[in-house]
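Presented as structure tokens, the chain that follows is alone, the form predicted on its own.
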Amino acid sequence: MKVLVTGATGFVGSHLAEQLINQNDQVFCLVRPTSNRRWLKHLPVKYIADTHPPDRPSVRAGLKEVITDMDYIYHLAGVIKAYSFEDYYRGNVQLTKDLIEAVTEAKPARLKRFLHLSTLAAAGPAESVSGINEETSCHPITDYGKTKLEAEEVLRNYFEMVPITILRPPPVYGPRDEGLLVYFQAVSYGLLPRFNHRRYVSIIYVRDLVNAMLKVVQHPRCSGGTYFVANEEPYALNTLSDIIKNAVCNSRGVCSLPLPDMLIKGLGTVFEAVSGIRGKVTIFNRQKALELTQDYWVCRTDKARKDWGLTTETPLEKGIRETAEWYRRNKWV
């Protein structure tokens, strides 16, 4: 099979590209000239350069010709940290518009599925630990979530023309992840983050997410569908802290680090200000602090389990242990 992957140089995308190669697919990766290809260097993928000027988004040069022969398209590229709403818009909405327009113009006769990786942030937090489902009204609270939701809405305009499936994972963790890395690093320094005891999150291991993507594109009934994909049960953030402690520190003692909401929001303001001074965008800012002070980032996955048999086979303890071991081998902790 011929497969196009956007965002293949990233955390989830590199794991997907690896698995596609393992199943003998021919993988094409849309990448920017400045992209770090460290996770793909050992893979026999083919690169398609994204050379459009960042301030003048357009349909990618030469992309339509490549798309013509594709069996599957996995759209994982996006912006998770930026200075402004406009930057999020270009990376999440405009990029999605460009790609789906290229698909409709190319009219690929072989295309079996266009899979778009969205996020729980596009739907927003839940009101209780029971979580939200696909029928719940969306209310994203950050620019990232708002632009990811708008990208979904762009794609829904093409459901009649292209076989599209949208997946919304919660936070994804695993080897190569830099999102939860600071959590592991804090624990490795002997600091155990402690949050409001009501705080719960859905989560998924990267291998389980990749398996879900590969599985859902095989089900015809899922064309035109939107699905949450996550472990079946949510976890208290403090339980997650304890599991990370056991994986990182073993029996070594740690000191509890209470993180009340006022402190989280204050740190978000400070990090954002320092980022502006240094001229280097940071993933932790006031909007990320707002996300971290929500009690229930929880989604339900009944629909995915019923429609196409979603399974998440990696227990949290095992996934955290494998992640910690990878961080240690690569000297990230």
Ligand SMILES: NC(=O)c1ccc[n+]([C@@H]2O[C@H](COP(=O)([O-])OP(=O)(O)OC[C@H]3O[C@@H](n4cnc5c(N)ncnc54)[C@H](OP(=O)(O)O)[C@@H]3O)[C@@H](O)[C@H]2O)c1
Given for the second form:
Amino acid sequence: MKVLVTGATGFVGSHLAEQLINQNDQVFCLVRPTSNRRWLKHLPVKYIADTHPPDRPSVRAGLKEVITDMDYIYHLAGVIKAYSFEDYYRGNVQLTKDLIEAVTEAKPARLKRFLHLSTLAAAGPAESVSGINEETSCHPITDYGKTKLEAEEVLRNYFEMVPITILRPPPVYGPRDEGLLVYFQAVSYGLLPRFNHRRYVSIIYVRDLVNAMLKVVQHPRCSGGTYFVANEEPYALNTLSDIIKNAVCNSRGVCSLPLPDMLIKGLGTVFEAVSGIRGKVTIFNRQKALELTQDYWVCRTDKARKDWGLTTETPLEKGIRETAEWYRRNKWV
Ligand SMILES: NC(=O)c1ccc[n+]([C@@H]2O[C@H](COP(=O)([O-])OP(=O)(O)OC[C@H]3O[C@@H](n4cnc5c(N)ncnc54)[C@H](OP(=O)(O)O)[C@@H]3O)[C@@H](O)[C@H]2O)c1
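Can I have the other form now, the form predicted together with the named molecule, not the form predicted on its own?
Time for the whole complex; same chain goes first.
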């Protein structure tokens, strides 16, 4: 099968590209001149260069020719950290518009599915630990969530013309992830983050998410569907801290690091100011602090389990252990 992947140079996309190669697909990756291809170097993928300047990330005309031949398109490219709403908009909404317009112009006769990776952040936090489902109305609280929701809405206008499926994972963890890395690093320095005991999150291991993407595109009835994909049960953030501690420190002692909301918000402001001075976007800022101070980032996955048999097979302890081992091997912790 011929498969186009956007965002293949990133954390989730590189795992997807690896798995597609393993199943003998021909993989085409849309990359930018600035893209770091370190995770793809060992893979026989073909690159399609987006030659537009980084401030106008449109999909170039040549891409249309490539799209004509595709069996599957996985659209994972997106901006998860940025300085401004405009940056989020360009990377999440404009890029999605450009890509879907190229698809409708190319009219790929063999296209079986266009898979779009959205996020739980597009739907917003839940009001209780029982979580939200696909029927819950969306109320994103950050620029990231708002622009990912707008990208979904762009695609919904094409549901009649293109076989699109939207998946919304919660935070994804695993080898190569830089999002939860700081958590592992804090623990490796002997500091064990402690949150409000009510705080719960849904989460998914990157390989389970990749398997979910590969599975959902095989189910014809999921075309035009939007699904949450996550481990079945949410976890208390403090339980997550304990599991990370067991994976990173074994029996070594750690100090509790209480993180009241005031401190999290203060740290968000400081990180944002420092990142402004250094001219480097960091993963932590005031909006991430706002996310972290919500009690329930919890979604229910009954619909995905019923409609197309979502399974998430990696127990949290095993996934966290594999992630910690990878961080250690690569000297990230
Ligand atoms: N990681 C998570 O916890 C998580 C959770 C839920 C949903 N998601 C979604 O999963 C997708 C992948 O996330 P990730 O964690 O793998 O992110 P990542 O590591 O930051 O990778 C992002 C990818 O998108 C590409 N990209 C960004 N802006 C672009 C633009 N303007 N034009 C073209 N390509 C662009 C990047 O290319 P360059 O290499 O050129 O920068 C990179 O390949 C995103 O859509 C995200 O919203 C992630």
